[in-house]
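The chain below stands alone, shown as structure tokens; this is the form predicted on its own.
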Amino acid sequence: MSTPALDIQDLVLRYGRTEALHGLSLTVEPGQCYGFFGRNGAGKTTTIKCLLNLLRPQAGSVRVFGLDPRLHEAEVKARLAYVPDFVTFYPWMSVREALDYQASFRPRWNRGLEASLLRQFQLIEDAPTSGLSKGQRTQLALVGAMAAEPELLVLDEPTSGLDPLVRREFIQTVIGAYQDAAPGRRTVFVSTHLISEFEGLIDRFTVLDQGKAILTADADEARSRFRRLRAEFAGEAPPESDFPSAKSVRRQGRTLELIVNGDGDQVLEGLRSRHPVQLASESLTLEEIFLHSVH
């Protein structure tokens, strides 16, 4: 068994009387792209700050590559890169100086990848960081994170401020290429509300709500469990009460649309026994699974 890239157990953190994290547990295996989903204020950034030793939890444990970040902070941070939602740089530095400054702290730095990403994001090396837009600052932070070639990439709303075309290109090519360069060894832990844009990359995910993990699953397993069933009837559709196990039932004229979790075949047979003129079943997307989990 390999050592998890990230292992959080029974994490509790309070701000005064407010409990931001309630016994949170999750494990991220090496090589995974792990999604961390939740509404604003759910505790996602608080969790990330705990694993970076920026916050000290009152209970529970955090291990990064098997190490306690409180006791081995330098070693842990040398093996990961972090891109926060809001990025700042020393305002007197240029883009080139900011990258060289970051590189000076890193055991390795891929200059070829750095140059390629600067061209891709169209960042000018002698431009002052004080004149960069929010999106450009995020791009510069992403260049630094990727060029360091870390074992763990921690992203907190990494595409915030990026326009849709740049977001798509970054997610599909940059993150994908980062993991493909060392299969099974490079791990991504991404907190995002733009779940649909990461759909094809996420291997496993946790949905956080009010500081608690309300759903943790492999992405493929979740898509097989959460299904949308749609049945159209020649006459009046059967009552919603006939399908008590469905998470939701919506009636549109003679059509019923049901969302099910894990008992789709049973509900499907129940619909089929009522002789619909049309019957269809499809998996939910991860974004739809998230929406149905938190409501």
Given for the second form:
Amino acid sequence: MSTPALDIQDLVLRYGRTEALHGLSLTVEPGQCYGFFGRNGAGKTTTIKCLLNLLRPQAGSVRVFGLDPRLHEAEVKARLAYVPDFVTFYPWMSVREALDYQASFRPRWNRGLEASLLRQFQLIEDAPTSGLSKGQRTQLALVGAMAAEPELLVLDEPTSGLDPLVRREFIQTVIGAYQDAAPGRRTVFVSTHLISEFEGLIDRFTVLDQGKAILTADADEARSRFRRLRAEFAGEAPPESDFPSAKSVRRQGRTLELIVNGDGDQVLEGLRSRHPVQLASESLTLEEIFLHSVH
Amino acid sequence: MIAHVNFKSGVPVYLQIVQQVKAAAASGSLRTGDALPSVRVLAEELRINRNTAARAYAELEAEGVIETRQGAGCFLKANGTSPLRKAVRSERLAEELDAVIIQAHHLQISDTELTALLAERLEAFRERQGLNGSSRP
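Switch over from the form predicted on its own to the form predicted in complex with its partner chain, please.
Every component of the complex follows; first up is the chain already shown.
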């Protein structure tokens, strides 16, 4: 077993008397693209700050590449890149200067990749960073993060400021190119609430709610467990109470729509035995799974 | 060659790719020696993770459907070179046929109807093969 890229165990963090994280655990294996899903205020950014030693948890442990960021802050930071949800640069610097400044702290810097990303995002090197829009700031931060060729890329709501076209391109090509350059060794940890955009990209994910992991699963496994069953009957649909194991049941005249988690086949059997005229089953998307699990 | 992935089918994404490549190979739209897109291109086209694309190719290679040539990429292998023994291959197919039979039972399709349907589907498959200009080995 290789050392996890990220290992968080029973993490507790309080801001004064408010507990932001209570007992969060998750493990990210090298090479994975890991989704960290939660509503605003669920504790996503707080968790990420613990990885970077920007916040010190009251209990629990954090290991990045097996290292404690509180004791090995410099090494951890040299091996990862972090793109926060609100990016700021020194306002007197140009795009070029901001990148050079970042590069000066980095053990590696890929000039070719930097140039191609600048072109792709249509960022002008002479432009002052003070004039960049929120989306352009995020893009510039991404250029810096990718050029540094880190082992772990930590993205906090990376697409929230980007326009839809750029978002699509970012997700399709940027993350792909990053991981493709060293398959199996480059890890992405992405926190987002815009889950549908990452549907195909996520290997595994954790849903965070009120400072706790309420669901952790492989994307494929989650999609096969969470299903929507729809049955139409010739007469009145059977009562909701006939399906106590379903996560939710909606009954509209002759149709019954159920959301199931794990026991889909059994519930499907139950529906069949009542002789519906139509019966369909489909998997939920990751976004729907998220919505159903935080309810 | 690979149309799309359906996240709502409940079938693991890598398996959908495996099935689509096999279907393309069986119908003749993909032929022996044809190159498959690289892992990266496939991942970008389908908007999926490269890990998923790589896993699909690894599975296809293990089943003897494709081969990787160092530095050149993945290619469709000649049919009939499955590394699995005939008995194992028959057993695999039997499992899938059982699932179809159970499904037919639930849909109240009689045995005769099922047999007729199988013949009809085989016919349609042969027709597609004919259109793709491949002959039966």
